[in-house]
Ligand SMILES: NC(=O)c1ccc[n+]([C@@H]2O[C@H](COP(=O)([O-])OP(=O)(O)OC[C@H]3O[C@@H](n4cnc5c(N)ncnc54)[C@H](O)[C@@H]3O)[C@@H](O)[C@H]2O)c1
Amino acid sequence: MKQVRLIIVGAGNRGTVYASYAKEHPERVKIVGVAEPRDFYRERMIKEHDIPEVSVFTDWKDLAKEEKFADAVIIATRDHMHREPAIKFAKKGYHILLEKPMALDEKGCKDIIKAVTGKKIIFAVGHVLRYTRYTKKLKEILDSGRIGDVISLQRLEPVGYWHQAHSFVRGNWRNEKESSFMLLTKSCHDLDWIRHIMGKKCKTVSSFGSLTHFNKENKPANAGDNCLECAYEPLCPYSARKIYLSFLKRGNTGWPVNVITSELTKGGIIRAIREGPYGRCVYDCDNDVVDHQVVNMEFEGGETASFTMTAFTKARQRETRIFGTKGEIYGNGTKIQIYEFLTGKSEIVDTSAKDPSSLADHGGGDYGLIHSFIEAVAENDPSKVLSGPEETLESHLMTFAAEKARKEGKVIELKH
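Form predicted on its own: structure of the chain on its own:
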């Protein structure tokens, strides 16, 4: 397999994760350029991958003005910045791995698909859940007909109480105007996964949900504005002090700790809680995205699926129940429990593995995605990509339709 020359646009968490594949497989990938406005993250990428100064940019627009000097580009900027670079780099003939979501509205998504369609480029979107060992095995079992025809599916996204507070109350995805609605930023993964598992187009959707708990009406009387200056803090499960220092105590200085500060010490964390946005009272932020939502879907042929996203859980892997004409399946992201009606027998298939890779997150999905993308580029074989343009656009349109259904209180019919 030839070595792929790769550019990273956006050197934050996701860009860094994908780039780490080059450190594990230098014979397959070489990081040859980076565009990142933040000094710390840009310099870290330069140092880790020995990127020459001539190929370092603070703005992706300046990079895009250069003559094409790599095979592919990973676009891992903030969500609202996906559309423009995706279109620009497609026009220049770069193969593209675009972090999800593609764009923040239907038009943006369609504009990207239009730009990549007809070009002789590989295009993949960061729906890593399609690439996990668990999903691949589950799909294999379903395709074998072991539980017959799939009639209905239930999916739970247990966001987790502290994850909701970190990302969707205090963090980057808390406010729809600054990022987008919750279903798109957090759970377009899940609607895409459901579409992949069902293997059919979605016909209609309905949805319900709201911001119920994380608002001023629920702020305790003795609560302060910052977790370090709050009488209620010892009793609050959403305490920033409790959340971030507990990670440090367990020796975890990666996500989410490295999101709030680059000074990965107790003092650095305390300083970030006191001075930054991640120490704010969860009942007194500018968040407006939902903290719980359900989506109901009907597919071609009459099959149905339901999806629940909720903050109010222990953070854990997603859980799924699949009901077929000959059996049913329960899965939790690593284990698949199969029950067959005819024999009454159960079997547990364990897809967990101790993966030493730095891309082991999402059940190996991070590794599976970047490996498939690099392989597709090296061999010029789009079939290696499981999250290509057409079906990815379809699952994004499902997500936009579901949010419209929630806001308007309607059942929305999707047009294909």
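In this text, all values refer to a predicted model and were calculated from it rather than measured experimentally. Numbering follows the first chain given and starts at 1. Only the largest set of C-alpha atoms that superpose within 1.5 Å between the two forms is called the rigid core. What changes on going to the form predicted in complex with the ligand:
Superposition on the rigid core between the two forms places the CA atom of Gly254 2 Å or more away from its counterpart.
Once both forms are fitted on their rigid core, the CA atom of Asp190 lies less than 2 Å apart between the two forms. The rigid-core alignment places the CA of Val125 less than 2 Å apart between the two forms.
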Contents of the next structure:
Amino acid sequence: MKQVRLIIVGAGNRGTVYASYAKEHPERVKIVGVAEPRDFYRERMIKEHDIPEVSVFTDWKDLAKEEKFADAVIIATRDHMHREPAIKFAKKGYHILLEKPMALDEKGCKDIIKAVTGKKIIFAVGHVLRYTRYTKKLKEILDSGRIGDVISLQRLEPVGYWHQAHSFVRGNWRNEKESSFMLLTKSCHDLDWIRHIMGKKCKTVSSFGSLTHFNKENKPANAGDNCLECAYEPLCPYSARKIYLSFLKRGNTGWPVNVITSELTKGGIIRAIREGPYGRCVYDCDNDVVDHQVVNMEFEGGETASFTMTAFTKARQRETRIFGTKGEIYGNGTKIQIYEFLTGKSEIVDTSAKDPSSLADHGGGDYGLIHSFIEAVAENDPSKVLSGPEETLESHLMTFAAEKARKEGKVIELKH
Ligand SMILES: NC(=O)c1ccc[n+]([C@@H]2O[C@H](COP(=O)([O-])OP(=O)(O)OC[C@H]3O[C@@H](n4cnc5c(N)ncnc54)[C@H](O)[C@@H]3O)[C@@H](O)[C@H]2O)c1
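Now the other one: the form predicted in complex with the ligand, given that the block above is the form predicted on its own.
Following is the full complex, with the preceding chain placed first.
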């Protein structure tokens, strides 16, 4: 396999995760350039990958002005900053791995697809769930015909009560104007995954959901504005003090604690709760994204799928039931339980074995995606990519249509 020369645009969390593949497989990839405005993250990338100064930029726009000097680029900027760089780097002939979501609206997604189509470039989107050991095994079982034809599917995305409070009530994804709608920021992975598993185009969608609980009407009379000054706090499961200090108690100072403060002590956490956005009353924030939503889908051939996203769960592991003409499957992201109608045979397939790789997160999906992308570029073989332009556009269009269906109370037909 030839060594791929790769540029990282946006050396934050995701950019750094993907770049670490180059450290594990230096024979396959060399990071030869970076664009990142934040000094710490840029310097760290330069140091870890020995990037020459001429190939270091603080803004992707300056990097894009240069003559093409690498094979591929990873675009891992925040959601609103995907469309422009994707189009620009496609025009320059770079192979592209673009983080999800592709863009924040239908037009943005279509513009990107237009820019990458017809060029001899590999294009992949960060739908890591397609690349997990679990999904690959599940797809293999379905393709073997063991449960016959898939007629319907049911998927649950349990966000988790404290995760909802952290990210979607107090945190970065709480407000549509500041980020985007919940189905796009959190669940576009799921609609894409359902499309992948059904192996067919979606014809029609409907959706219901709202922000029912985390609003001012539900604020208890004796609640304060901050968890540290609140008479209701002992009875509140969403208390910031309870959430963040319980992580510290268990010795966990990674996510989500490191999101609220860089001072990873009891004092640091209390200060962040008192002074920052993460101590605000969950019933009195500027959040407007839904806390529960359902989407119903009909596929070509009449098969159906239903999806539920809800904040109100203990678990955070997605669950799926798949109903076939010859059997049934239950899966929870690691275990796949198969039941065959004819033989009455049950089997549990366990896909939870840990990878030795440092990119083992997302059930091996992060590793699977970057590995497939690099292989596709090195061998000039787009078929290695499971999240290419056509199906990714399709699943984004399903997501936008479902949100429109929810907002307008309509059943929406997708035009392919
Ligand atoms: N595939 C997944 O499972 C998954 C998981 C988490 C996040 N994401 C997506 O990945 C993307 C990045 O998320 P993140 O958590 O890494 O965010 P992040 O904020 O950690 O990283 C984004 C980086 O882009 C940099 N940036 C800003 N302006 C720039 C510019 N002009 N030129 C170059 N870089 C610039 C920022 O400084 C930051 O370091 C988002 O779109 C997010 O939705 C995907």
